[in-house]
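Taking the form predicted on its own, here's one chain by itself in structure tokens.
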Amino acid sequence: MKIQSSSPKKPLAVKSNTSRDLVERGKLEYEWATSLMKVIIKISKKYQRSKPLSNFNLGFCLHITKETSVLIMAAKALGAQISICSANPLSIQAEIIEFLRYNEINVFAKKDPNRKEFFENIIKVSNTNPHVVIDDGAELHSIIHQRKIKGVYGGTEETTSGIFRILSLQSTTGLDYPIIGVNNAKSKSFFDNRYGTGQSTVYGVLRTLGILIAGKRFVVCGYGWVGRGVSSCLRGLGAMVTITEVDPIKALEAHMDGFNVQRLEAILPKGDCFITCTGQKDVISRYDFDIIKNGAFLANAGHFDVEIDVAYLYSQDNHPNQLRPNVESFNIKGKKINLIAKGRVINLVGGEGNSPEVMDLSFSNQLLSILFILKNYKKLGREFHQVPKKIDDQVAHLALSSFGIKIDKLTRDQVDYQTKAYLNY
């Protein structure tokens, strides 16, 4: 059987003109992903024939992008019943909703949810009793283990937030079932995280304020690989670019790198614009904003929008101006602060999130890692694991196959000197 095509074969079957609209563009939005996703088109071939997901269901919350669209199809082509919901209620792409319940998916989302819309479409996945429970953030992943339910096989996290959420209900309470953390997978985070993230965040950024960014004084709040690569970015458009740390190898890293490395508290007054990349809370603060540059603009490109004070800015000023679609000035204290996409992922919510080609190495993983799951949790133990190396690399060489690289390899001598070296001491 092939993997089902995204064409339909018989007129669509929608309540309106304006959701047949919807299915056609989300459609074309599956099409143009799929055609520069090879890595998981590749998978998906490989097991169409045995439909090792037939009769597990699936419960996902990912942001519905074109791009986990075409997860979500490739696991429905191997046989898996699938239930979604969004990760991020500012990042619903309501074509892509359309086109997924017309390909039979059970789609628990809409744009534009408020707070408890969004967290009763998560709770509404948790009601279908998922074998596997694919998440973006932890929050599916901490509701089941809040509800106790039962008959989950194991799970996967997307994210760097997700994994520290993961780890920390390990530490307390313990996990229900085994969570593999794809974030962690080299073939992800060395190229999601830092090339996707880096380039849509700083996209995000343009899109959003149409500014300049040569010559600015940018700050980057964290240098993990997120941090890493919107420094890359920005400093490839001529930004002038200072990093913030609390690690010192990363700190130095960075220094290494040619950034210029300050205390927040320094760089405050001087910087034009402040992007925090930390998944931690509180990086921005209320006592920040006293000493924070006037006109500053704001940005987000952590998971969750903790990362600056905005419930401290909404406190202050409860009616800030729009400036434009996405831009909030704030008037604090005879200060201009601007916020940009109240805080959500600028990548996100002011762009159009990673691009296709590095969301297909990171959702390869999650196939892949849901196949481990379902063939090995009854060894795994309720606990976290990294991806295993096997499926790190296999994700790599198909990758480099896509764009018709090909690399050398070890002979049987090297491969001798290199396990039998420590005779020669």
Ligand code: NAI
Second form
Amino acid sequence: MKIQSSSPKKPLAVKSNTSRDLVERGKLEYEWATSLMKVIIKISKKYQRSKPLSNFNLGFCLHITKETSVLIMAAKALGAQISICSANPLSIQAEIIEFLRYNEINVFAKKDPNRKEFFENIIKVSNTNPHVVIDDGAELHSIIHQRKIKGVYGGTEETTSGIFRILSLQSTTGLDYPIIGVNNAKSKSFFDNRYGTGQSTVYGVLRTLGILIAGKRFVVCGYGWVGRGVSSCLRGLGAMVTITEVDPIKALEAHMDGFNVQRLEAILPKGDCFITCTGQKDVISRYDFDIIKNGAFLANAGHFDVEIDVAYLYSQDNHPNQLRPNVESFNIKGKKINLIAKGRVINLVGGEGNSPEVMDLSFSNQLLSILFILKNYKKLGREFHQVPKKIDDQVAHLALSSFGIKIDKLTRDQVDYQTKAYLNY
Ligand code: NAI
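Alt. form predicted together with the named molecule, vs. the form predicted on its own above:
Below: every chain and molecule of the assembly, starting with the one above.
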């Protein structure tokens, strides 16, 4: 079942042939993603009659991709008024902007905005007085808090780095409304961050560089959900993979998973390509460029462009050689250092972002969390909340059923055995 969208067969009320082409392309992309996002479509179908989002304004700050258009159209089908801006200046897909505009969504975004335009668009969404704020990276939440915008019932946060910011906001000034950490749902991070970002990061590197992965030394910084996914995809393609970590448990896990684990300093002179996946700043710092291998490639999969000291590279060579689209080569003290996608999320800038099947899980959690907030916001404290287990399990069950997989249930006897375990000896 497809969500209704305006048919491209009727004449399009758009300004120019270029816009019309973009709408057509956007619609195809939307339909392609819809065909693979069965869980959110099922949820949307369940609520389409009752329209529980009628009379509510939703403010979104997400990557503007085909998968996001499925979430937006699903929320619209449930009656919501929607405004959206982009969570990243380089991940914006022009055809999706035009497709959403054609479907009467308030889109505050343009392809390749400058820094000022990017932030102005986030402010414009904050000015629409959203009842629920759906964010990826907590940029919109931060602006709403700074500008003391009232009337927000609650919000959600899509990514690990955004949750760090929410928790820091909570412990300093406090939160003005409850925020659900969608990222932390198991049915989100186990799959989106690991399998989704793992694959799409490697695809982003491949599409940008077109190099052979097999036989190259890749260094993956961080062995959290994203790092695990990236390293296992690279290994599958024949790369030699080294992991750097700061957490002893994760480092031990990487070792037992069969990866080479080293200090960054030791592997800098040997790595062909470095991919940061940590959510931390200066993971590859200015001092590391002194010993890094000549000709190394640097890419980042973390949410913010702070993991590689990009500012230092530009300060040392402000006219880098453009080797290919999205690949700049810096001449630093006679050495070539190649930066991919300006150190921004490689999977979204160099590739297409995560695949529809994993975004289906993430955005189903988003949609159910929005409904949960609107039903329960009076009872929820103005603090950070995890996604309720019921929602997490519901998404996993729906996903299994969309793949045609059935699983077993505990018998009553087995439940008793567990709950009365202390008697069973
Ligand atoms: P995580 O918390 O599971 O893993 C991060 C890992 O990095 C941890 O194991 C931590 O110990 C390690 N780490 C921190 N500082 C380090 C350092 N200096 N050197 C080496 N290791 C270090 O986080 P997750 O979920 O893997 O996310 C990582 C980043 O990716 C975040 O910024 C998150 O927002 C982002 N993300 C990006 C996505 C994308 O589409 N590009 C999708 C999902 C998450």
